[in-house]
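The data below hold one chain only, encoded as structure tokens and taken in the form predicted alone.
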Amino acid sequence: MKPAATESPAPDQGAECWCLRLYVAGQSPRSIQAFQNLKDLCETHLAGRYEIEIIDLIENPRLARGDQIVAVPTLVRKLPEPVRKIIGDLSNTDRVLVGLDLRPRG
């Protein structure tokens, strides 16, 4: 996991692209776990339709202001709109899926 790294598999033609930004604080265990959980979730539910940008706030603290980040790790769904935020290591898959609107609440 590198700061401001982008990971994007080849998008499917005509498929909606999900732009996700993960804010982390260095190589902490929670940051690494959040990235792995996000990657696994995307491969399972958004295969070929996602792009992940990693923002390391230790190296770029000013970048937190744009998305109003108050805790890390934080996932921000930029696209599709509306923007959504999920705080934590993303280990609760059901909560993350509901938060991203990939699964209906209920």
Given for the second form:
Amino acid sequence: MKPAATESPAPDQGAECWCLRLYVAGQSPRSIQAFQNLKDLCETHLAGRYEIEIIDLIENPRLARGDQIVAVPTLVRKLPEPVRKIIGDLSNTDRVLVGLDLRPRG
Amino acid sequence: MQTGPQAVSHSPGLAKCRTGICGLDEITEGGLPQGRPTLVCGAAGSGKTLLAMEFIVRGARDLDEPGVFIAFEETEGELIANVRSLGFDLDDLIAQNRVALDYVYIERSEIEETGDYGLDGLFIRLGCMIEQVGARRVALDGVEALFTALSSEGILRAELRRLFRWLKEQGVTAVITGEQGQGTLTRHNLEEYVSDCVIFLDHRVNNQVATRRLRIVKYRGSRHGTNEYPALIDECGLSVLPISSVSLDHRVSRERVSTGIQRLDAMLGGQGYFKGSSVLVSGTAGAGKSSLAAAFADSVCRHGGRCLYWSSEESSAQILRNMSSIGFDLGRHIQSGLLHCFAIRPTLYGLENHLVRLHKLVVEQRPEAVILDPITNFAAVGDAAEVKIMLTRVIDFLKKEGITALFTSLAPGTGHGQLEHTDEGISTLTDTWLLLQMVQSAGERNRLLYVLKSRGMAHSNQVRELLFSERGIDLADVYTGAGQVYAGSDRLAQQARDQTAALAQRQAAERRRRTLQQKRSGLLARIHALQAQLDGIEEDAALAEAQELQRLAAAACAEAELAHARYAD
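Now that you have shown the form predicted alone, what about the form predicted together with its partner chain?
Below: every chain and molecule of the assembly, starting with the one above.
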């Protein structure tokens, strides 16, 4: 997997930082699962150039409105633009990569 | 149980939550089931969003129940603008923290589904808003948009089921709208989850005229009207016409109201129409139907009553002008607020819409009399059966309210039997039926009036001629004879002829009297002459008698003297 990871993000390769925000609702198993999956994926594909912000909607319910959060967990790619949203526990790595534009669609 | 804290109800059954929507609370016998979700379904444009919005706004504004509105199809800005035209100031209610509005938006192309998820985001947003305004009501408008946005139907169904259960737990009364599907109430079978109360809104087009109808499909644990009820969306929002009472138990009045024409009153037992009865004035074109209606309107207003004049042919200004030409100053009554003219083409709306409008106007104005002039034009909007149903509803409604109703109707033709027949077939429903007829004779047309029927009063069986002048309407006796009815100048001619004939008769009688007199005097003269003759004869006879006696005496005397002379013994 390692070689693929270094190759595939070629168009985005640069100094830019990946700014990711993960919305969860409390410490549910699904939330924890999603966070773990995200962490693994970033370490694999974006090592050293990503930051993850976790927002627990149970603590900050008002923040759900801003990013139009309906489903939980939702991962929002704030940077690089355009904004992307990925919902679910991120267990389907292929779809996450497609959703983050780390792998071409189709 | 999760009934709301103010679970108060007039019925021992289910606690109900008033919607505040005109008519809907009557049909549902108190409102929607309190603390439970209600599904409102219907095709696009049937008024689902409006119903949901009115439920929230009226609750927050009039019934002290703050609410949350979640839109899945329109943005906050669009919603606020849309309902502003109905007089709902959502901005203000939001500023007062009585209503919370949110737009939930998911664009499928921007979203990737990667495994298991829940709709906690929606729950949290909803919960946060309920808490913020202390909501007692929630509306979810177009929640099915989630099905197009998210692909895993299994998760969605489970989550929606959880959502509606959660709403019940919150003790809020909810309205959920869903688009009608093919052969199902909603496209995604929301009725499977929201089954306490289901309202169906229908929007049909017949003869190019759109009609809205509302039906309660089900209402668990409560009685409700099961018919399709006509609904209307106008500048005041949604209203439904609760035509629940088709029973014949309205109060009956013995009071009378003047027809506005003295001699017509006289024909109707001397006092005019019964108050609260329905009157049909039918006749051919130009026979004076509207004028009779105007006379009645004028009379009602002059006695201080309110009158609603619903015209479907002429504009208000035209009615005023035309009626002032026969001495009815209706403008005065409009200024004093007693008369309300409402001119509208029947083809503008469906029949039900007219019914709802009339209903609303009557409820607003509380008139003593309602005039529909004419009802004939409704036939353009619906078929005969529908028009009859609609007019029956109007009559029933007005009778129930004790309002005198006057309808005018154009008779289809002048042929035999056609006059005594209306296209609308409502003649059996009306209490008094006046028939106006034009008769043509001697190169002119004149108006005749008959009282065809008038229930419950001794009414005249006479035909009268209707006379219009700038002083008003009057009735004149017509000349009948030899199967002919004389009216107009014929009547005048007949009057003159009658006068001549009477004069001739008088003269003839005089002549006869004179002749007899002459005969009598002749005879008397002759009697005198004969009497004189008789008297002469009598005199002669007496004289002769006296002479005879003298002669006899003289003779006796002479005889005695002779005997003496002879010394006879």
